[in-house]
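Coming up is one lone chain in structure tokens, specifically the form predicted alone.
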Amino acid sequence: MAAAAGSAFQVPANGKYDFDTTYNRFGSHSTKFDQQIRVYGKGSVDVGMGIADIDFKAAPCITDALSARMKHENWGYLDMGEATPMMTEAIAAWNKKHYGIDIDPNTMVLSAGVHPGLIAALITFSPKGSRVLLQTPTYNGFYSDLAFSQTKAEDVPLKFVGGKFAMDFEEFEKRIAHDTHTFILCNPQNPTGNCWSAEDLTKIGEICLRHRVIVLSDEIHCDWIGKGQKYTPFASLPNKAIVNNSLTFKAASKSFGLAAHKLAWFHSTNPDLLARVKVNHRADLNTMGIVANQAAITQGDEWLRQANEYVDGTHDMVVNYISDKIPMLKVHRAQGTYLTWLDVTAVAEKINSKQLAADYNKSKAANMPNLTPEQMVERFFVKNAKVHLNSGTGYGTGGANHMRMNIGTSRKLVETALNNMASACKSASTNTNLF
């Protein structure tokens, strides 16, 4: 069934936005839903809980702005001399209002996404074949950035202490070698949901400064923060030498579901670093992306506040449900993001995922890729629960026996997924057919 066409709609009379109504995204060429149907077959997936974008209807201000611009039916070249300062000033105002950080709009560079910005920085500072530090498990997209820039990942595993993840500073410093020039920080952390403290960031920043390793801070999930938690921008640290050794990369795409509109930005207090990256960066932006993002960050505050509050409550719901009804899974309470990191060790053992992967890889056609044990667990949930999760394999060291679940959707859909997963886990066995 095709997704409903977007249309302008007004703020509800009671001021409360509706995040409970399930919004159908099938038939909209969605990676999260339609791609899984293409991969696994028609009717194979009822709930997409993989790729990190949200399922809510867009904030009304975004739809209204896009609808208004559509009425002018000409799509010629965009005057970036006007659009750029309009956007950078709005972005600076958003950061000042929400996080108390002063960013000079002139130090901000617009990009078609966080990835193009990061790749430009990697090409600038990390020669081909050199190592890039990653605290793992970490966002799987970083590995594609490293592949594009022809650099190598140096995984530094996070510690899991007292039911939560923590930085291993000693191990981090040990992993720095003569060919280590950059560190990609994920703040807040994807997939664990950590909101790093000022103390964490200062300590890791001191290590990087001491070893002349430039910090590339991806802060794209910064607007999704749980109650009682705090997001600390790396650029807000009081030690200016640490801040001057960094660039920050952000976007409104996670905040407002604008991934398809291709707009992001990066900034630095160090003009030399910024100038060097700009040599290797080019942004090809589009009119509707500018319109959507401008509306979001100038008018979308209340929608995002309510969405964040809703998802924070969903985190509680998920943790409680899994603890009570799915003993085969282990989960910790994320501090931020709309992501949940699941330990599926018991499921993997129950279905003997290692043997399933080994058997498949021996008998597969020569032109087919090998599958990992985690991908067998991914297939198990698709086959037996009609729920798609992200396999932990792609998140680097520490991803074994884990899955990432995106809960940025209606609670009704989350409940359906959890009920299906609970039933699947109860019936799991070594005789499970995944193909």
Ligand SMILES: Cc1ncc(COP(=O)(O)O)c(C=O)c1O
Contents of the next structure:
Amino acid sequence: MAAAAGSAFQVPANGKYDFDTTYNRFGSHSTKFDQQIRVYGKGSVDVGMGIADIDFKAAPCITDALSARMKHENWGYLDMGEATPMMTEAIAAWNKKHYGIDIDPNTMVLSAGVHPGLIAALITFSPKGSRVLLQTPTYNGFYSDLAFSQTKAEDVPLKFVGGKFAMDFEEFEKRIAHDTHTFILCNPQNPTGNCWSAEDLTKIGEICLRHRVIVLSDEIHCDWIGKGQKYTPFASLPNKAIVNNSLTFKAASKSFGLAAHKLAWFHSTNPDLLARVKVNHRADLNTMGIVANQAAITQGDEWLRQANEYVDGTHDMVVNYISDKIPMLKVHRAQGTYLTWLDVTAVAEKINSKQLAADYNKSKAANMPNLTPEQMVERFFVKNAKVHLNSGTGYGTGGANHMRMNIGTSRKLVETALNNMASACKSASTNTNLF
Ligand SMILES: Cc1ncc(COP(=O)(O)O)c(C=O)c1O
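Switching from the form predicted alone: structure of the form predicted in complex with this ligand?
What follows is the whole complex; the chain from before opens it.
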């Protein structure tokens, strides 16, 4: 499965990967671009900035490995007895090299995504109807995992102090009830981009341990870290009792743009927790997913380092642009991820998004879902800027008046989006027609 050595797909001659050339994803059945066209109509969206994947052309080592495997034109069942240790050893080596953490490959379980792993863990530890702690705003997909496991969200809002998001430890502890058995931690945090410190993680870990709440640490965004920031794996905390009370869920899909290849993993130092989750978890993996992921994590370091540097610079560009030219938006500098969490309160007020939503919900066809004020702001940017952002609606408490903007794309496209959004904001009014 190794990539053919020395092929044309390897490192560019000048050693610099190209993230500047806009890579056209229209017509590839992509959620980020094509789904928005399906929803809003042909020609309606120029820049998709919603779902969390990157628009960059894949690292050459990935294309190289996939192309090599393509040449063997048979797609029969994969020998997982061979593929599993190959992957888990590569994942352990990646984690050791990048984060200095030792993960025993035998404590790792491959999965078809972070979602299937999380759902299996929720089904295992949190009975139907029981509460799951979330720190909000948080990744909207967690709510679908709760729906799947028929559990209930207990939103604990993050605090915003001194221009930064922070955990509210006191409130978190207060919200733990007799039927709270799990907490989904997001580290680094989607959508705020926060990287939690060892101190944060230890404090929250201690609370969970004290109350017998198992920590499900989703660290899928861990490879996108800004300059001067640090990702601390939950499993690297020095307090072993805290670590033994957790499972970590990860993938290389955010790191290398491999979401459609369906491969992720989870691990725990606690064999009992792991064994219990495994009973509720089945992963049917695919050959190309294994090939792509193995190539990425064994050969993709330099590509990812450069991609990180590029996105980090784009974060600065976005913050500067918005601060200088779009007074109706507020943004704080994310520490990691390629996500930007925007406060759109002024836009919502200017277009009277509450009234727009109320009017729409009164007159809509009975079979259509209600829309929220944030979804009106989402429509506003599609209709007036041809930019699709994710509405804050699904991100739990704290999502009101917010939008998530994905900047994992060429700076040219980000600039187009910002220019369009700036003029849309300038001409925003209560007469905006969104339908
Ligand atoms: C925090 C977080 N967890 C999980 C996922 C989805 O993971 P997967 O595609 O591996 O199921 C995402 C995707 O956006 C995410 O942001």
